[in-house]
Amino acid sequence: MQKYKELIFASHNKGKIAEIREILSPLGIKVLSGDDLKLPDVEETGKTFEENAYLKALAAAKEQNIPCIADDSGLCVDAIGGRPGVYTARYAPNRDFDKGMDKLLEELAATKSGNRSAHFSCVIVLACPDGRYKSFEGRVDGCIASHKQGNAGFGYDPIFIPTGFNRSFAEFSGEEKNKISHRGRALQKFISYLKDLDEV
């Protein structure tokens, strides 16, 4: 992966930045964030995770004049029609995820449905200044817990229990979560793509 020793990740989300740095650092890839470069916020007007990730990656690529990556991700809950989906961050009042989790648990309870199935999706986009791009998608299935569990992670991690486990993402170590999370899976596809570039 000699072509990419340094990558710009167009995000100001400290949790996402930490995860991506943790996954890419063993590969010798330094990750610069939106905060490091004082990148402006980009309005997420897309209707899909890929569209929003592309908007952010392209804006950064044009400003820096080099390929940049960005992601968009969210929690999709079956019993409420797949919401909050692309509106996951904005679903939380004032982007307060503790309140967002309370809101989601209340909305799910109001459905009186026994269906608590859900999944996290993530799309990472590598965009070039000329608009060309590649996207990489990751998904992890699971269910919504009846109450918040754990103090690690970020966002809605305390109420998401991945399939095959009895712990929420907020009860996982960073290393454990990165192996099975939606972002971890999308990044593994991205890493495979970078390795293929080295072989060209």
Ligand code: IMP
Second form
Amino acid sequence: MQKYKELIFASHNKGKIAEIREILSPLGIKVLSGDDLKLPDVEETGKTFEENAYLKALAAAKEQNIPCIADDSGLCVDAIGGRPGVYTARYAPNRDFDKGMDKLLEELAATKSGNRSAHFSCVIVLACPDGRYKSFEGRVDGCIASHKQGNAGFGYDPIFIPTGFNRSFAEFSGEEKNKISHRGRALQKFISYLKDLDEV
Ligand code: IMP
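Other form of same protein, the form predicted in complex with the named molecule, not the form predicted on its own:
Below, the chain from earlier opens the complete complex, with every other chain and molecule after it.
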């Protein structure tokens, strides 16, 4: 991996930053975060994960005058029409995800549908200061647990059980989660793109 020895990931979310560092550092890529560079918060006015990731990556790229990456992600629950989706961060009262999980479990119970299927989506965008960009999408299917389980991870991890497992993401190690998660899958596509660039 020659072209990018250092990458700016325009995020202040410590959970996301830790996951991205865990995947990119073994490849010799140092990840600088929004906190490291004191990047301003960007309002997420887009209607899709890609639009929001682009807004965040472009703002950082313009400010730093180099290509930057950002992601936008969220939890989409089938029985409530795919919500909270792009509004996942804002769905939690005061960004308190413990309360956000309670709210989601209550909302889901109120539907009485019995359908607990859900997925996490993530889009990573690499944007250049001039506005050109590439995006990489990842998704993991699963279901919403009946109650919170586990202490690892971040956000809604304690209530998301990926398909094929009987544990929540908050009961996975970081390495295990990265292998199958929405963000891990989007990052693998991004890494393949970087490897292709090296061969040009
Ligand atoms: P955003 O991408 O900054 O808009 O935030 C999306 C929100 O979705 C995060 O703040 C988390 O609450 C939630 N989220 C995204 N990815 C994950 C994950 O891997 N585990 C748990 N929650 C997540």
